[in-house]
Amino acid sequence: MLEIKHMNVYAADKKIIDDLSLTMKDGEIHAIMGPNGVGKSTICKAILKCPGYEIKQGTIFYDKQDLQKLSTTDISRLGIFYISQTPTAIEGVTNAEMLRLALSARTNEKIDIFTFTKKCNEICTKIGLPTSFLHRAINDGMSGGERKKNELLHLWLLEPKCIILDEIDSGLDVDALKTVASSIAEYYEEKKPSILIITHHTQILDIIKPDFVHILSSGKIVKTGTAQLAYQVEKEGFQNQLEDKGIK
């Protein structure tokens, strides 16, 4: 379970989240949507202890662990994991050799490369990515799609129990976007991790479907609903929806 409390969180001494509370069960999947610029990827980074955000109230729990206490290598080995709108590219480390890492950081056991090469080329298969990415830079040279499909090679290896997906959808076209989440959906019916999806749209929650959708306006949770809240803000937009909750 992941359990964030009246969580206040600031960047630059400016406030972006605001007394939030959010509860998120094993196997639940998440959305928030909201309009640019109220905090939603900051709640991401507030979780992942990205530098330059701080949290000056409240709290964070996963697994009944003090994410607050933990660093940002702890709470990835308590199995989060994050992809970001625009994975970062890493210069000089290939994927094969981060993600021999991170597996023996994970496991504190030796990595075979036999049993690990035969994994990695299984995944690449799968998810229709060139064997060939295992031995690139990590992100390096690529392209937004190649980006969010190496990100996905690392999804289905390391084999995280709770996700968390930041505007994925920003920079795919139809296509990629269909491949990627569609990828994700098929990772959710195998392992049944828990999922919290940052999107403006509809598209991603058509193939990764939801069971709640909360709205965000100035840093806080104004309206919570089912899916169909996600429909109805596509087709209405999100000034009706904070018009609904008397907020201007």
Contents of the next structure:
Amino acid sequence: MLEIKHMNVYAADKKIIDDLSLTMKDGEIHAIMGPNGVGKSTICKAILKCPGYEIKQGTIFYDKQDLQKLSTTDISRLGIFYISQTPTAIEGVTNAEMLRLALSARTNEKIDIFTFTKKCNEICTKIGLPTSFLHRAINDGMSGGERKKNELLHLWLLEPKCIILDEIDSGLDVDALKTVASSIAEYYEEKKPSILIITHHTQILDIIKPDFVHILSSGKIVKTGTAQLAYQVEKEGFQNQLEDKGIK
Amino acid sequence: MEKENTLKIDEREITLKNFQGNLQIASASCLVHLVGENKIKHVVLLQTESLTFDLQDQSKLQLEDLWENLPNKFEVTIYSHNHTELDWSLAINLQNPLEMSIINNLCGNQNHNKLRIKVVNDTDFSCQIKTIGHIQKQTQENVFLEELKGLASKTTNITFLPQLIVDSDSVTANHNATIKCFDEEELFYLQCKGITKPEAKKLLKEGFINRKRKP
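Having seen the form predicted on its own, can you show the form predicted together with the partner chain?
Shown next: the complete complex, the earlier chain at its head.
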């Protein structure tokens, strides 16, 4: 279970998140929606302890572990997996090199190269990624769609228990969005992780169906509802939802 | 697997003809004359302070190397006579203080020299690399290309001192130098995959060095 309580997050001495609380039980899917610039991505970065984001108040616990006392590496090894809207490209470091190291660290075992390659090839086939991508530099020279599929390769191989998707739908065409979202939905059916989706749109939520939708405004969750809330937002806009709460 | 050819040199002067393999140089100062096509993969400098490659007419030298345990101070001098080709990709993963000079003399005509140096410094040691490309008087149609790249942590430094001396009007010469720090975004990305910061730095260092080695 991921439990955020009364969290304030600052970036460059500016308060971005203000007294945010959110509880995400195992196997639950939560979506956070909100206008641009209200701090949606900051929540993800604060959970992962991204440099430059400081939690000055509040707590984040995952599986009873205080994430503020852990490093980004340790948070990842607890089973939290993050996909950003523009996954970082790293020239010169291949997927295979990075994944073997990451997998080996998680399992505390030396990874047999043949088993590793076979598993990666199976995943590539499943997600429609050419197997040659395994030996390409991480996200380097890849299109937006390829980068997201590349992240899916990492996801299926590392088998996280909690997935944080920060606007994974941004920059994807209709077909690519369907492929990426369907693969995550399939992963959900198989492994039942908890998923936190940051998004502006409902298309992704048509495929990865949320249990709860939260509306964020000025760093606070101002409204929570079922999946229906997302469709209301799409139909009426964020402003209507905020005005309902007396926020302008 | 075929064992790689390694030549140990104790002499102050030697001539290599169509040599392929590794060099282990034990003398303090060594002059290597090169004839024909030579491909040297790895150079070990045991006590060497001064190493000179003398490319004879029509000769070629391809040198691709990762140097780790270097003397603290040494100098490499290259003489290219006529119609020679030098292709040197040097990667240095700093392990101790380093003060290195590379002096490239193009003394004849139609030589083609390409030098790429990459240095990674994640230590507290200082690193200074001085390069001189000297295209001498009355020479024709030489090409001299030099690229220096450094990757350093925030608390360390790499100093490049590139210098071009062009005494001829008939030459194509270019040199550039760039130094960057470890990218915090890349480190964060790798840590998000469960890799520790030292492991992530190691991956980035290897990636930085390998970029020139892979086609």
